[in-house]
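First, one chain by itself: the form predicted alone, in C-alpha cells.
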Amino acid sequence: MKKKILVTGSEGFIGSHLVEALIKKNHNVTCFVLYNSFNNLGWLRDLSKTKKKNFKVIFGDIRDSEQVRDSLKNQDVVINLAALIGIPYSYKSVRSYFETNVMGLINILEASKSLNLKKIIHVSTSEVFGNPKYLPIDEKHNYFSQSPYAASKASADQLALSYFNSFNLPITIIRPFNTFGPRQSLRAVIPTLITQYLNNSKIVKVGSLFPVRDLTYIDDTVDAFLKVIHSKKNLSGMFFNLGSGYGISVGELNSKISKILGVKKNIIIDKKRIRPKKSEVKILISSNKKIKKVLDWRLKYNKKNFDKALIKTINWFKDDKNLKEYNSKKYTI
C-alpha cells in the first residue's frame, strides 16, 4: 500500500539509500534536508534530477519545532535519521549533539501527538550499549554511554519510549550496529581505510586495530527498514537490534582491503583518531534474533559473503567520480 513518508536526515548515507528504495516501492517520499546556503542536497542530488512525481525535498532544521510540525502534516510515516553522529566531535560540541539528537526528536514527538501518524520510526545506535556485559547484545542489554554522542542517543531512545508509554504514540526504534557501503562518510572506518589505500601515500593511519564491530551492508539495513514500514503487526514500543551477528576487527578489515586491492602500506597509529581510554568501545556484536523472528528479516550479505559486500563498496570508491567528490569534501555528510 502506498504511503506518505517523511525521512529526516535523508541526504546522508543510510537516508539516501532508504529514499531510493521507498521511491522504487512507489511511496510518496518527502525528504527533510538540513538547510544550507549552497542548496546542497548531499547524496540526493542525482535523485533530484529525475523528476520523480513521488519525491520532494524540504530544506529545514529538525531543531525548528514549527517547521518540523508543518513538514509532518498529512504524513503517514516519519523516519528520523537526522542526527549528529561523529563521535570525536561530540567530545568538543556536546550541546549541539543534544540539541539535534534529543531536542530534534522532541519536536517530532510533540508534533506527532496531534497528528494521525501511523508509524514513527526512530533510529538509534549500538554505541548506547558501550562495552557489553555479554555477547551477542540483545535488546534487553543495559545502556552504558561512553561518549557524549552515545549519551545523546541513549537519551533519545528513552525519550521515544516514554512518549509511547505516556501518549501511546506508534513509535518503533531501529538500532543499526555498523552499516557500511557506498556513500558512507569518511568518519567511518571502512571508507577511511579504502580511500587511504586508493591514494598515493605509502601509509595508512588508524586509531586502533583492535576494536571489533558488527558490520551490515547497506542493502540489508534498508531491507530491515522496509520490513518495519510494511509490517502489518503492531510494532509500537518495540526495539530492534539490527546487525549481522558476527564481529570483525579493524585489523582484519585492514588486511581484507589490502588484499582485495593488492596494495600493501605501512600502518601508522594516529593518536588523533584514538578515543579517550574510558571512552573506547572495544567490541559490539548484535543479536538479531528478535528482528528475524518478528519481521522475518534475513541477511543477503552474511558472514560467508561479507567480502562480496566489501568488494562492492571498494569498487564504488574506486570510481573516479565518487572518489573526487569525497576528496573535494562536498558530500561527506
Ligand SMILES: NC(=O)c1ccc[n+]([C@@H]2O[C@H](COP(=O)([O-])OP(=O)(O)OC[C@H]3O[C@@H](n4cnc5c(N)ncnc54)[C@H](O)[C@@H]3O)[C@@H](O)[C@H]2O)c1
The other form holds:
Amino acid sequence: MKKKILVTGSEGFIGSHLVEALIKKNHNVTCFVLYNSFNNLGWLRDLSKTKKKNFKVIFGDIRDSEQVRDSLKNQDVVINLAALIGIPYSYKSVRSYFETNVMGLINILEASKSLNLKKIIHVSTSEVFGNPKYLPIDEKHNYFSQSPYAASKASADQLALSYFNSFNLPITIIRPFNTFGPRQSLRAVIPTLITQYLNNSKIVKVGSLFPVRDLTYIDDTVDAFLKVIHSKKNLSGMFFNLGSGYGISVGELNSKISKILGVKKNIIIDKKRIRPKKSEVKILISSNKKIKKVLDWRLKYNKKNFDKALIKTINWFKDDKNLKEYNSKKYTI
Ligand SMILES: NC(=O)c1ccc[n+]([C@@H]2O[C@H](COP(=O)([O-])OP(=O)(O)OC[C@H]3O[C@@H](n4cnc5c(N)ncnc54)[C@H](O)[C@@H]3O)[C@@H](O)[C@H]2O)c1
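Could you switch over to the form predicted together with the named molecule, since the one displayed so far is the form predicted alone?
Every component of the complex follows; first up is the chain already shown.
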C-alpha cells in the first residue's frame, strides 16, 4: 500500500538509494535535507531534475524541534538516517554528534508522541558493540562504546527503546554493519581505497590494515529497509542487525581492489588515519539470523557474490563524472 514516508538524511549515501527505491515503489516521499546556504541537494540532485510527482524536498535540521514536528505532520512513516557519522571527527566534535544523533532523535520521538505515525524507523550502527565478546554479533550482544560516535549512537538506541517502553511508540531499529556502494563518502574505507587506486599517485595511504568488517552492498541494505516498511508484522520495539555475516579485513579489501583494477601501488600506513588503540574496533561480524527469520531478508550479494558488488562499486567510481567529484574533495579527517 502506498504510504507517506519522510526520510531524514535523504541526501546522503544510504538515504539517496533508499529514496530512489521508495519512489519506484510509488510511495509519497518527503526528503528532509540538511539546510545549507548553497541549496545543495547532495545525492538527490539528479533525482530532483526528474520532477517525479511523488517526491518532495524540505530543507531543515533535525536539531530544530518545531520544524521536525511540522514536517512529520500527515506522514505515515519516518525513517531517521540523519546523523554525523565520521568516527575521527567525533573525537573533535562530541557535542555536535550528540546534538544531531541524540537530540535530533528526541525531536523526532517527541513529535511522534502526538502525531499518528504508523512506523518510526531509527538507524543504529554496529559500532555500538565495540570489540565483540563473541561472533557473529547478534541483537543480544552488549554495548561497548569505543568512540564518541559509538556513544552517541548507543545513546540514541536506548532512547528509541525507552520511547517504545514508556510511550508505546511504534519504533523499529535497523542496525547496519558496514554498507558500501556508489555514492559512499570518503570517510569509508572502500571509496578511499578505490579513489586512490584510480588517481595518478604512486602510493595508497591507509590506516590500519587489520580491522575486519562485515560489508553489505547498498542494494541489500535498501531491501532490508523496504522489508521493514512493508512488513505487516508488529515490529515495534525490535532491533535488527543488518549484515552479510561475512568478515573481510581492510588488507584483504585492498588486495581485491588492486587486483580488480589491475593496478599495484605502494601501501603507506598513514598515522593520521589510525584510531587511538583503545578506540579501534578490531572485528565486527553480524549474525543475520533474526532479520532473515522475521523479515525473510535474503542477501543478493552474499560472500560468493561479494566481488560482483565490489566491481559494481569500482565501475561507478571509474565514471569520470563521479571520480572528478571525489577528487575535488580532499581527505580531511
Ligand atoms: N554507511 C554505513 O556503512 C553505515 C553503517 C552503519 C550505520 N550507518 C548509519 O546510517 C545512517 C546514514 O549513513 P550514511 O552512510 O548514509 O551517511 P551520510 O553521511 O551519507 O548521511 C547522513 C546524512 O545525515 C544528514 N545530516 C547530518 N546532520 C543533520 C542534521 N542536523 N539535520 C538533518 N540532516 C542531517 C547529512 O546531511 C547526510 O545526508 C547514519 O545514521 C549512520 O549512522 C551507516
